[in-house]
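What follows is a single chain, given as structure tokens, in the form predicted alone.
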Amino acid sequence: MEIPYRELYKKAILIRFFENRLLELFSEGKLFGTTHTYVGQEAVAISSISHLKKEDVVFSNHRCHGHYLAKENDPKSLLAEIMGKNSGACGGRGGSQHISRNNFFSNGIQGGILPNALGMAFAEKFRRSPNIVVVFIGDGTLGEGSTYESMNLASLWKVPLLIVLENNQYAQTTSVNDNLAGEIIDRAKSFGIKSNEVKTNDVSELYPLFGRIINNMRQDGEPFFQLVNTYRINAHSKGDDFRDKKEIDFWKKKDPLIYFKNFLSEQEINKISKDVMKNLKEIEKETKDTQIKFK
């Protein structure tokens, strides 16, 4: 499978620049509500969502910006939304966590999106469409009963639901070592759902992997559970970070952006990064200058 490294890097660096700038804007008091960045996990979103069609459906969680940008490639609507502007994806009413646009849905309630994704996947099966539904959850979501209820029904009904669990090692500030017994993947396997586990941030591995999974799902219409062991480099939200610095430094060496150096020249990387940053600065200026109109 040919991998479009330039396009994937463009999406990855867009997410990285966007998210890091959000933290600065939050400190400046420019955002409405809180924000949870996706820094360090970019490879999962771009590798999976790049294989989707516009008719496919994506459900995300409180850490949703990376998934939204990977699908919509529209930082302008997302920034405006998080800044509470009328020009935002949801008219400035959804904020950072609650987005609903073009078959993309996110919600900040842990586990709350899984039943919704299940229902949407059942609807696609009922319509006999070739579409699939992808839902992104985290390791912390495994503490919710609705997660297991949804897996049970997904297996029983054999719906086209791809559950992507991004295990970034922490549920807010609690390590998986302190709150999860047994193996994560066994939870899905116990319901008879086809499952797979990887530990990588390398798009050269993740992109073809998700390509095969999604292609097979379109053929058999059955659920699949993909566990990706990754890591978030930034704090849970803004400054609530109690992790060991050595641990963070270890994972920084496995930064998703680093792997692109094996496939793109330094000149290509610099050119793409410069163009993306320029575009984001223009979008930010335009968004800041837009006045909020109350209706």
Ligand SMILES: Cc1ncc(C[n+]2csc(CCOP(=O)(O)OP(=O)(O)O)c2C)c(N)n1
Second form
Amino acid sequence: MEIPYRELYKKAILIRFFENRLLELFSEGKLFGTTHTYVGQEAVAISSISHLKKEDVVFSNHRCHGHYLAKENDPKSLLAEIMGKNSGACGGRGGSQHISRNNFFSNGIQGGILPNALGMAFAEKFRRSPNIVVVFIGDGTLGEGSTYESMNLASLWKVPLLIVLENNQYAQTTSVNDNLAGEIIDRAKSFGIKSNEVKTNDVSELYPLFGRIINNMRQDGEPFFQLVNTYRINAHSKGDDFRDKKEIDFWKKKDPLIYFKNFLSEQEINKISKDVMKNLKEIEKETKDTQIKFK
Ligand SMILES: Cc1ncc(C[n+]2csc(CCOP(=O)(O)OP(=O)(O)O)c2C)c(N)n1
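If the one shown is the form predicted alone, what is the structure of the form predicted together with the ligand?
Expanding to the full complex; the earlier chain stays at the top.
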């Protein structure tokens, strides 16, 4: 399978720059509320969502910006949404976590999106469509009963639901080691859902993997559970970080962006990064200058 490294890098660096700039905007007092950045996990969103068609459906959670940018490739609508502007993805009413646009839906209630995703996958099956539904959840969401109820029905009804569990090793400040007994993958297996586990941030592994899974799902229409062991480089939201610096440094060496150096030249990487940054700066200026109209 040919891997479109330039396109994937463009999306990865877009997510990285967007998220890190959001944190700066918060500290400059230009943004309010909260945010959960996707820094460190970019390879998962871009490697999976890039295989989807516009008719497929994506459900995401509180850490949704990376999934949104990978799907919609439209930072302007996301920044405007987070800034509460009318031009935002859903009119500035949803903010950072609650986005609904085209076939993208996110919600901050952990586990709350799974029954919705299940229902949507059932609808696709009912309509005999070739579309699939992808839902992204975190390791912390394994503490929610609706996760298991949804897995049970997804298996029983044989619906085209791809559950991508991004195990970034922490639920807010709680390590998986203090929180989860047994193996994550066994939870999906116990419901008879086909499942797979990887530990990598390398797009050259993840992109073909998701390509195969999604192709198979379009043929058999059945659910699949993909566990990706990864890491969140930034804090859970803004400053709430109690992790060991050594551990963070270890994972920084496995930063998903680093792997692109094996496939793109330094010039290509610099050029793409520069163009993406320039575009983001223009978008930020334009969005900041937009007045909010209260209806
Ligand atoms: C039902 C519910 N309980 C608690 C919270 C508060 N909360 C927001 S994110 C989070 C941790 C989520 O961990 P995980 O699912 O692993 O996702 P991650 O933040 O690591 O991406 C918690 C407890 C919530 N949003 N919803």
